[in-house]
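Only one chain comes next, encoded as structure tokens, the form predicted alone.
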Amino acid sequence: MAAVASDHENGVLMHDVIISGGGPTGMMLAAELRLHGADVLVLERDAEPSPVVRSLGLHPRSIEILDQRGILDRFLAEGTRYPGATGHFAGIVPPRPVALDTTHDYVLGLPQPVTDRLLTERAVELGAEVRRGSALVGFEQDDDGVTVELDDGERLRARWLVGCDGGRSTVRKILGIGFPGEPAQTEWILGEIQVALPADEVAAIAEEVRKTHRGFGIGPVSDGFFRAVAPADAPADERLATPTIEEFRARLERFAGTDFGAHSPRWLSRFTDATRLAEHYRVGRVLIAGDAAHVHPPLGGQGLNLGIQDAFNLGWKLAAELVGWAPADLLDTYAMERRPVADDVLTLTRAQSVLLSPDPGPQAVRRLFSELMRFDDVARFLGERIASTGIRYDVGGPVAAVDDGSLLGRRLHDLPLADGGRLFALLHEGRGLLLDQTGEHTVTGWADRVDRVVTTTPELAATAVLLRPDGHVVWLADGREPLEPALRRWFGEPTR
């Protein structure tokens, strides 16, 4: 790798990459970069891990990503599987489960603090340095790198900086990247509390309230606590302010006619329906990912998953740039591929927000959607959009203007192999993969970055496929395109 932590330049410590933000996006990115030997420093503003449970689970594509890197077992051990849950859309449940193209057709129920902890442990065990209680307050970049200023006045230097620092991203603001969209119209208060009423009475009241107010909810979580959410009158002037238990009781009382005897909050937080998408994901040697690049209501639970998937797409490309074999525009494909995905997620959350409105018009559309979701194709279409299993990137080659069913640009699910192995086990190191069922192809010249495995699988029609480190197909042995241009396009020039 081009730099190590002990290198110095202009009197400040030199890293390959500094990541601002130690949430799931930042930690996933740190782990991906460390797979390739990059020197990574993660700066996290909070001195201690946050107890706030904004996300409740992982979707199939995120689960696949963890499996592709060989760490899924540690997440499964602490989560609960909910088969078919990805078919829900704005709370509408299809009458029949619809199978998706994945071996992980379930939502993994896992509170965000657990996900954060497991991703942090992964990054640290791979060698990432994490500084808690340390915030970026400024930076300057030049042709060779980025000089970062911390809140204590320390200055650090890195070849690249990535802002994974949330919807109010300091990195994005300093870059001057536009963040157009819709400002918050509605705010919710969310928290984990103890209640005085019996659990069965709480459940009965909540069921009745949700008939007319779908933005309200309360239910047991663990250790005698209940997770509750209630709309506020309007977005607070200062949403950084933590809600008080008195404010939360007033919200519960207004919608449920009782405050449930709420007391002793474990944590309280706010979130809104603000929906925004960054105009750019990169300026020079600085990039943004996760909520720094896109914010939206939590409907469908896609926010955390979208950030993890951003990091998975970016990690190997930025590592290739650091190592030196990246083609000239490889890093630009990060924004080219991920920004449209985020735009699509914003469309989904906007649509679900409308369907949750109690007004007569949206309720009429909701009834229509409920009828449409009786068709398996409709339910599968929406399920794939939420699960992110239907994503198809433009990877070049003979891709039709409309979806032609080709694997090109898609990710493969975890195929069983004839030798008793499975596809995802071949992707643990984050390298490219040529899966060759005939033994007729070679990666000579690219063997330092692409593995070649000769085996067969009954589920793959193509005689050979080339996969990027993120598992997306960039070449098929279908006779239309030779292998070498695809190797050069995605893995640079061959070594001598």
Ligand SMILES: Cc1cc2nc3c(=O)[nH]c(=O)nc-3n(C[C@H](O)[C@H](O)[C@H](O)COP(=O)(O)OP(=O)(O)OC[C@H]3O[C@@H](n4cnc5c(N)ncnc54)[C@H](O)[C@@H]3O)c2cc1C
The other form holds:
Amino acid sequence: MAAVASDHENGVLMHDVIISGGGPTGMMLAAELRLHGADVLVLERDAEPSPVVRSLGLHPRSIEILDQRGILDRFLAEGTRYPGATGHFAGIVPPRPVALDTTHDYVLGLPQPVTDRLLTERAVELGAEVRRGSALVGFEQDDDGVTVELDDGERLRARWLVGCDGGRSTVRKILGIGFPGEPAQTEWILGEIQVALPADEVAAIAEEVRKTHRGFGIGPVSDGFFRAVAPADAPADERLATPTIEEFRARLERFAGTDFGAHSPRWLSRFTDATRLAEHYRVGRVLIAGDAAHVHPPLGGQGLNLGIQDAFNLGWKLAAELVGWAPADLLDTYAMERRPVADDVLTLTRAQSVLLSPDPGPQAVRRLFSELMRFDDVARFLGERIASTGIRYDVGGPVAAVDDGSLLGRRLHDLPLADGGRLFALLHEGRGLLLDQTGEHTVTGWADRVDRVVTTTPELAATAVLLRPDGHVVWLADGREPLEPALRRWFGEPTR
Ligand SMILES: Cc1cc2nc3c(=O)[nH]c(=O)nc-3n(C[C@H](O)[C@H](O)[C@H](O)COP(=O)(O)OP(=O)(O)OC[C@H]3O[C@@H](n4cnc5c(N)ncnc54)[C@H](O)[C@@H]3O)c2cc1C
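For comparison with the form predicted alone, provide the form predicted in complex with the ligand.
Whole complex next, starting from this chain.
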């Protein structure tokens, strides 16, 4: 694939996009940009991939996204499917599983290093350049691009810079973007360790301790190792320092009355319950995504999912900007759409934190919540929020912002097609799609960026729909608006 922009400026190599941070958000974004031929360089500070298992899996919307790009099989091959995505909310489990509106109604258990590796492989396969052991330490932007400074003093140039560099994002800090919210109140040490006690004794102690300390846990993972987590009274002064096994043993002893004879850690790590949301996602030619834009405690397991979904929303819009057909405000819809979604996730994690408090007030609310969970609609409502399958963007048009049950602004779940195919298979290339059941509509003028497929599907009431590259519906043949304004709004001016 050729770079979409000229690749030299005054003799200096000009990348289309530099992504700072090669975590899941950065790699997903790199792959999405490469689908459209953008020249992408990913800078990753760590010389080697991190062995730390933070995220334990993927929720339905992320699974759908991987399916939409034709790469789900490789994730399924290495993961474990846990049926029933409605799962739990702050540990409160619905009495019966409630089906969500998705063909992927399961959580995919997958340790984060595997997710990170598979996303990296995909980005590299598509042609993204990844430089490991190379950190961004500064940058300056002008009208034409961004000059990035690396830790070894080298300077690079790109038309756009995206900070996918995690919760302590250097890019966000240099941009001076406010990151308001609540500071860390509790810090946890998490690790994979070996123990001297027999497994059944470990399980019995863990069950007893969790009755009074919900932030504590220990359980077997693989190869004789245990994953253990234990809280501290307050965040340590030096939160960046990797914990020692002695420190971890002291924490375990404090909560469980035994250190389990913990030894030989595979890895140890710290995390906190800091909850923050960036005030903006873009300043000029620099954007932020993933943890760089939002942090929250891991309750509900949403951070990585949110980052992948940020990247999926941003990729095609930034690519459209580079290729040159992006309507004037397309790139700004990234923050308009994704910041409220992150805000909602922060609401969910704050609510779950409260429900986990042992204080009498929150415990009373927890009892009430447990009763409400008996109603399928409540379980579905919360399950859909965590699965991110119910998201509706304000995509303009005649029924914008009216929650009338319309598909407008929502993503379509996978649909079987009359020709034996299925909807998601039509979205692999990351292009727009007009799914036309009557053959009456045309995308002439936009055919370089929007596919038209004439087929029928019994599950779709509308006779035709226009989907963005991320699968969200931006137009319906319901007689309220002709197709052309929607094509212009999302895919720019037609070619002659
Ligand atoms: C205990 C725990 C459990 C979790 N469980 C889940 C879960 O079950 N499900 C879920 O969805 N999420 C979970 N999360 C959250 C998830 O781990 C993060 O949200 C996710 O890793 C964010 O991805 P990211 O790519 O935005 O940032 P990161 O994964 O933090 O990646 C950022 C990358 O940028 C690099 N970097 C930083 N600074 C620079 C620089 N200056 N230059 C170059 N590179 C730089 C870093 O080395 C890093 O590789 C959990 C988190 C924790 C702590």
